[in-house]
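A lone chain, given as structure tokens: the form predicted on its own.
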Amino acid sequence: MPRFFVAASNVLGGIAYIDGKDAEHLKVLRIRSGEVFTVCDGKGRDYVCRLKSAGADGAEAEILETLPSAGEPSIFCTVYAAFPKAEKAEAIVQKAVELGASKIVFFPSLRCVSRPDEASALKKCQRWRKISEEAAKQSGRGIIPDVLVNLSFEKTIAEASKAGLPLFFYEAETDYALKEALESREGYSSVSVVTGSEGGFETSEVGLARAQGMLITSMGKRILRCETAPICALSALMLHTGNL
């Protein structure tokens, strides 16, 4: 069933109205008067709708169901990740949408390749965000996972390190697996999950997540890429909590 999102503010007494593109995407679909699609209201919720008209302004169509967003996992899980080269950055936005990620952010480390300015970074999350759209939309997410940029290594660890089971990731790392990260806690609603760039992290880096209080982490006998790695701990994370 084709899916669209609105604002909550254009869902009102039981009609959704729709505009701007994904009114002209009901048209290229060539949805119909009397069809039933989805409309979502990026806060979890769904709406069965069927359409009752269509213009140049937008479309109205009638609410016929009101659901919870069945692809909403029980967790919210912040993917973060480093400057990875190339389009690498557009396949964890993706990939992390679809597994469940709610937020995705980017952030400079010591041995990062790709160092985008402000202004360079800024452009680039506005191509991330409409990946994370259509990623959602594909999905069948009840949010637009939100893509950012902290420029500050020391900033990205500060709020990593406040979720319920902050979970740092180090290829060096031969202790503590990420099986027994996932068990280490209960009852925790919220996750962070930070993973290094092509050439991994700095021992000083390492020395701060911890000091902070993250969970130094490994994935196992097998270096994976920089693109491969927050979704290898993504998935095993919602499987793990019952979401996947």
Second form
Protein chains: 2
Amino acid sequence: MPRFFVAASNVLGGIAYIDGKDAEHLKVLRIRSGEVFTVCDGKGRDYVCRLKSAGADGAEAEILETLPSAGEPSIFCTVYAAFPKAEKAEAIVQKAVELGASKIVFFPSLRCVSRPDEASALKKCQRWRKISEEAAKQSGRGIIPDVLVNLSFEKTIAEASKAGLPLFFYEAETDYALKEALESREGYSSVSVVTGSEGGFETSEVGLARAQGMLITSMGKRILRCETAPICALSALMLHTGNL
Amino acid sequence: MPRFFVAASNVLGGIAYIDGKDAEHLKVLRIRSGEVFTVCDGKGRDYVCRLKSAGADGAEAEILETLPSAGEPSIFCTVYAAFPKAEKAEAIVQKAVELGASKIVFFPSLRCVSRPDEASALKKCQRWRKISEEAAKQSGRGIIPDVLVNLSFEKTIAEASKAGLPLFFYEAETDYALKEALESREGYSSVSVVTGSEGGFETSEVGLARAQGMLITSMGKRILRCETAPICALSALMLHTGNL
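Instead of the form predicted on its own shown above, give the structure for the form predicted in complex with a further copy of the same chain, please.
Starting with the chain above, the whole complex follows.
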């Protein structure tokens, strides 16, 4: 069923108002009066709607049923990825949203080849947010996960370490397995997944993460590419928490 | 440590002989006499080697230590992916090898947009095998997973269904979760992961797979892209079987 996101304020009195690009998309899909589709308020609520009318300004749809968005996992996972090269960042956003990440943050680390300045990072963020929106629609998410840039490694780790399960993946860690980390705590509702760039992390960065209470974790005995690591961690996490 | 694959017949009397493109790669990496690197026989054995000499014909390295390849998972998983569009097939091969797949098979299904004929499929296979080799080196695998094309859906399913855990992922399956499937049997050493193309599977195809004894399985409540699904399944499988 086609899926549209609208602002929560566009849902009023049993009617969902669809405007802007989504109204155009409705036309492209040739959805006609009487046809049924899903409108999501981006806050985890889905509305099964029937199109009433569509005009130049937008479209009105009657709400038939209100449901919690089925596509939302039971945990809030933030992916923190050290800046990779451009197309890899896009792949991370797209796949992480499909797999149920709730937020994606890019940050600098010592071995990053790509180190955008603030202006360039903000510009990239715009593009990443569009990719997140597209992936959220395609995969049936109930929110559009936000994509942010944090230009301080220290602040990134300080934030990431606050999650119920704060995972920091380090390619040279061989003892502490992901499975062990996932089973080390119970009842967590928030998870951080911190992964490195092409060059991995420096030991000083690992030390800082450890000092902040992050769990320095291995992702198995195969060296994963920087765009594969968050995807693998998310998939494993979703399995472990009953979301797969 | 740099990693090279050689034929098992190139390992003889405590010496590993490196020839062809790998000998060139050794030069590119400027590895000199006395330096240490890993040679893998592609059959799950790693040799820690010290370079003795390198000439126009190839290089000779003294074997210091023989070890089982640490990068091999404890299970043999074959990924069967319905033909996707070109760049997606490449992503599937690369990521599946990183994540521990032992074999990758592409096959046609009714809704495939891309349906190569035999000549074209064989040509693509050559390219996919190169990608597999590169990914095996990069990720530290002990084998180079083979990439094959099977031009019959029926034969593909007949083969896939023989695994100890034969998983057929169907986007319209909502009841039978991946977690349940992974826990439904014990002690399996071989796994099949069958995933669809962009358009998913027809119910007739699902029926055939079910009749052959495959487990029709859901990959959660989010719709995954065809290149994400095998990656997600492999990651979950590796977690479940103690390989992550």
